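First comes one chain, alone, set out as structure tokens in the form predicted alone.
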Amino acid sequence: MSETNTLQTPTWTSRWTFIMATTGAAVGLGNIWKFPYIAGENGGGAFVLMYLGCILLLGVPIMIAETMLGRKGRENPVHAMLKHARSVDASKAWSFIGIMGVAAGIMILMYYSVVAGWALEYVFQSATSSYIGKPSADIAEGFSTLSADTGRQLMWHSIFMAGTALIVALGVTKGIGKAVNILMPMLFLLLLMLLGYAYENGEFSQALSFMFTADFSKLTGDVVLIAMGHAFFTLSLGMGTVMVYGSYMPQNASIPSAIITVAFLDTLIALVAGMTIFPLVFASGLEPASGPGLLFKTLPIAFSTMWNGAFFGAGFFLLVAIAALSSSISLIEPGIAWLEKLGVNRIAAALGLALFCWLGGVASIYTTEVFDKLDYITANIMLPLGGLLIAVFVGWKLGFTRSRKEISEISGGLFNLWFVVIRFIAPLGVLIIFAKSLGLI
């Protein structure tokens, strides 16, 4: 990756770069501690459907505009935002996309940290065998310990937030291109290791059928609404992630098939880390909704009860915790190229801004409500309400020429097909799934 160019903006130096960026910034607890759960909570398969529709209809094409808005305005998502606006005789109001999306990765990143502290307390309490041998209900306890423990839970949000800090602050060459390009592999090598443990020791059946076989009947508003949102959470989309990864991609590079493959690898770590441990909860007799704590709460009993399962613990968490940081440096990048274009240096940015997490953080950890609210909000109608105001920008004021100028690289007729999506589908889409959360319809 070159650190400038004409243009002063940093470059991935390949395609696959830029896919394993993009890709660490999808693929991070959303995957692997959020998906199983919300799935478990809203009746398995019938949510599992609504999200892969979700990710296909609405979050593909709608990555793939905000991609292009960061390649053609090669800035940060709010100065990006204004150029465009600026080219297209637009409000300057249109900005907005892009202070929301720093606002949003910002708020999430208050949030996420205290989940990563939890999984490296996890490490920690794997790689010593503390939970190895002990009863069930002592186990499941042992979260419930944790969550009153506020000390702890501040030492290892500390520990997430400084490694962040220090990732972002060494720049995009140093820092971004290199962690990802070592922390993805790792994360799919270790996620292969877990489904072929589970496969054999687990109820993979059992899984199976939770997971894919789809009962209607328990779809509402609200499980629409979060299939959507989580699709959108999952994908990166309206927190200025894609938008920013994207003014460092190479301008010869295919913008389409570069987010297809980001979407099929998100979207196959999902699944795959609810193969890994739905057969593990049902096996151990436990309950698949059991909320944010399902990971913490019950995969540690499956582990004490396997062979070596102090590594295989170990190595679990370990995966939970290199997935939250290569996301938790897509959160905060937009707002350090932010500052950044406005004078502050890059060391300084990351420093404050992951200060100001940090109090976020502490605040998570003194009150639940303020760790829910955090989620609900940015999850629900910010990242939502994003992805709409993308899709709406590129259909209806950077139009069809300028969009095809820049994606020139498909076939007319899958141009067409996509514009026609991000035009009247994915906005109608959107507008319909808020209606109907809202009980409008």
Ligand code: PFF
Given for the second form:
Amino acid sequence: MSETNTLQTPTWTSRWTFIMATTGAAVGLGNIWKFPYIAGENGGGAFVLMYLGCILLLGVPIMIAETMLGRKGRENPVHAMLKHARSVDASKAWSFIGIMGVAAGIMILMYYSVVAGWALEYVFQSATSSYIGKPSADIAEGFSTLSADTGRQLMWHSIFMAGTALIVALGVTKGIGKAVNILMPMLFLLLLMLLGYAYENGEFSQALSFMFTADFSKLTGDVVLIAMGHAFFTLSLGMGTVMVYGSYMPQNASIPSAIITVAFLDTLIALVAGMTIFPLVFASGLEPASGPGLLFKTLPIAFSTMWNGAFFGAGFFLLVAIAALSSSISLIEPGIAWLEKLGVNRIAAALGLALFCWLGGVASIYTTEVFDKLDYITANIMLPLGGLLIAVFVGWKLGFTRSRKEISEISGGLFNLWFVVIRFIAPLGVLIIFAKSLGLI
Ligand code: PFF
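Shown: the form predicted alone; wanted: the form predicted in complex with this ligand:
Up next: the whole complex, starting with the chain shown before.
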């Protein structure tokens, strides 16, 4: 393939494919694994409310801005930002948004792949019925055994990273659009089925009040920061993924309605995951604040007594792993697209970056501190900072008229509202939350 061909920006076959691919990027471990356990660790209701507020007030408007920068730039995030900066006579330093995004994607993948590996382990354990019929305490203990078994984690992490590298090396638009169109509805159906199971067999009302009764005394600066960080993480926001996917968007597709659909589906899936997991947590006497192992302890306990639990368990964890895969590809894609633009062949770029992420994953397996730090720094600092810079660039540099030309399909009133949020409210919101978490206010 000639260089020009390689660098031609592909286009999704339809607006729907953009929605499914972006939903595939958004819906991942963040919704099914991370949301329930960080909501559990941070007191439930007040956290959930803050998270929903951040999605609505910061997430959706910034996501619209990031998609717009992608569709208008039609390049990887670094070069798209260079192009935009040049077109408005702004500093080349704005490309930092893209560079930080590429770095954040790589850093997230360094622990994300390890968690996806846990899901693969539970596919295996389900399929071989290894936890079926065991006492709940033993099943919960099983996760601790896995956490201490570095060799086994290494094996699954390597398999998951190899899968990610392979798909990215083959090219994203070809396979992924089709795959997500089938897999996302399947994931949703399975989650609904488990929701029904949790409703029948779990402590549903206790879970509902845990998730939706807000005790604001629990809202410290750090909890608010974590809620905001999670809003960015779950939407895959502020790090160039949405920009790259936006660059493949057909020019005539409506950005706001597509983004609202993605954000709605992503939030719905997180809430359904919470309403599935917490009833089972309470019914099995586990602690909602039991940390990263929450999903891997509760669901096997539920499946262990469930009709055809081994089969449904394997299916469920497989879908968790697949949801993680459609996200992991989107985590590495900004870096690949950038390297490709710099002249590196796609296969070499995929192998090189995947190897780098794999090494980071090895460090996460051996040291939980690395795992925790990668998660904290990316979600709570890098992504919101990326989002803040995107909002400032669009609000203050690109400006009203250029943005209006890109987003012409919504009414003037709605557009004005969005622009006010992007120019003033979103940057201020992120800054206030940063300041609060640092104890400055
Ligand atoms: N949104 C994904 C999730 O919730 O699991 C994680 C993620 C994917 C974050 C892609 C950032 C990203 F660019």
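Between two forms, the rigid core is the largest collection of C-alphas that superpose within 1.5 Å. Just so it is clear, the structure is predicted and the values come from calculations on it, not from any experiment. Numbering follows the first chain given and starts at 1.
Core-superposed comparison between these two forms: the C-alpha position of residue 76 differs by less than 2 Å. Relative to the superposed core, residue 136 undergoes a C-alpha shift of no less than 2 Å between these two forms. Annotation: Cα of residue 331 displaced by less than 2 Å between these two forms, core superposition.
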